[in-house]
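One chain is shown next in structure tokens, namely the form predicted alone.
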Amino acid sequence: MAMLQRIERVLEASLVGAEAKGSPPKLGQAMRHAVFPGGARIRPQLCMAVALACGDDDPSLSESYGAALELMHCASLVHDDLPCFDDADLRRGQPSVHKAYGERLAVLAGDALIVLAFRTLVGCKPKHLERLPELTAMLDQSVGPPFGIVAGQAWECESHAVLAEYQRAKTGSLFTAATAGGAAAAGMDPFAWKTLGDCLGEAYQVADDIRDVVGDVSLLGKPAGQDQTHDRPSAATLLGLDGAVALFDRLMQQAIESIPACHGAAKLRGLVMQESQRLVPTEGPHKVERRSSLYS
């Protein structure tokens, strides 16, 4: 079964369990609205690609952990769109959860998705139960303070934030958890895969900063110009657009070079290149000029 199909199957099963008879119907609807239809599902795809490259000897564990990462990501988007933060009307090309179901249900749906992420992971039936505590700790660290996505969002509430620390927490933490966790789920050394996640996480945030400047709503699936509107740290603001694009290219090159030698290395490099083109395209109506040899 293809990676995306495995991810969607676990996510669907998790949501069905949360929509059991007796649960408030609108809460379940709001949670489902936040998760489906999904975006690129790159975090769980990356997790499972690393697991496959490492042998993937415990598929139930790798796919459950990948789905848990996606549920955490979806929860963060629900909260990020709230009026107290971005006040965004759109997410993934459809009304954001608070626009569709109201602010109160959006807060509760985001909270419920966080709980559901842990439930999805610890409720799986792995072959190697001894790996579960390490993965649970990784999931915890990728979300909570001091360096998880909650801390990343909290940096927006400070009068000053160091751009690298902000990006590492807000976006990078889940990517690092994806690559390191994919290896750990397959019984391999997670540290060997940490650099890949670090580089990709920072690159994704830089790409988001670039797209916020040059993109439009149809490309982003959410409002553009949010960094300037909310005076948020941004690579495009700090470095200029050309500088941000150059940083993105360097990070993607470092990500490719960091992939450990394994039988799935070529496939992983292809996935990184594919994502690079999707995030900051060199062709088409939204193309961005590049000087990097990565694209020559």
Contents of the next structure:
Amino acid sequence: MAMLQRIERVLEASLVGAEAKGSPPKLGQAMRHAVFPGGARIRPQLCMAVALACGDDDPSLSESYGAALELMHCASLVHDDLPCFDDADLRRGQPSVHKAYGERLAVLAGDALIVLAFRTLVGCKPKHLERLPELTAMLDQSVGPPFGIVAGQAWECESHAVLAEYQRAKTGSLFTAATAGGAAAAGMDPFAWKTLGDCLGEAYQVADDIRDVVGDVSLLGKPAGQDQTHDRPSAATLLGLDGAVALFDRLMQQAIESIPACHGAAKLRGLVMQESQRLVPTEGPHKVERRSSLYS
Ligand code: FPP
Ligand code: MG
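To test you: the structure above is the form predicted alone. What is the structure of the form predicted together with farnesyl diphosphate (FPP)?
And the full complex, kicking off with our chain again.
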């Protein structure tokens, strides 16, 4: 079965469990709204791609861990869109959860998705039970303080933040957890795969900053111009658009070069290049001009 199908199947099963008879129906509906239809599902796909490159000898573990990362990501977007943060009405081309279900249910849906993420991981039936504690710790570290996404978001509440630290925590931590965890789920050394996640996480946030400037609501499926509106640290503001695009290209190149030698390396390199084109294209209708291109 294809990676994406495996992830969607685990997500669906997790959601069904949370919608059981006796549970308040609107909570389950709000949780479902946050998870389906998905975005690019980049974090779980990255996790699965690394697991496959490493042999994927425990598929239940790798797909449950990947789905848990996606549930955390969805939870974080529900909270990020709330009026107390970005006050965004649109997410993935549809009303954000608080717009569709109200603020109280959006807070609760986010909370419940965090719990569901841990439940999805620890409730799976792995062949290698001994790998579960390390993966649980990775999931925990990618979300909680001091360096997880909650800490990253909390930097927005400080009067001063270092851009790299803020972005590493807010976005990079789930990417690093995806690559390192994908390897750990397959019984391989997670540290060998950390650089790939670090580079991709930073590149993804830089791309988000670029797209916030050059994109529009129809392309993004969410409001554009948010960094300026909320006066948030952004690579495009700090480095200018050309500087941010050059940084993105450099990070993607570093990501490709960091892929450890393994039988799935070529496929993984292809996936990273494809993702690079999707995020900040060098050609096509949404092409982003390069002054000094790695691709020329
Ligand atoms: C989107 O950023 C938001 C994040 C990457 C993380 C948000 C984290 C929290 C709200 C902390 C709470 C975490 C959990 C697990 C509930 P963005 O606003 O730059 O991007 P956007 O344009 O997609 O909104
Ligand atoms: Mg936002």
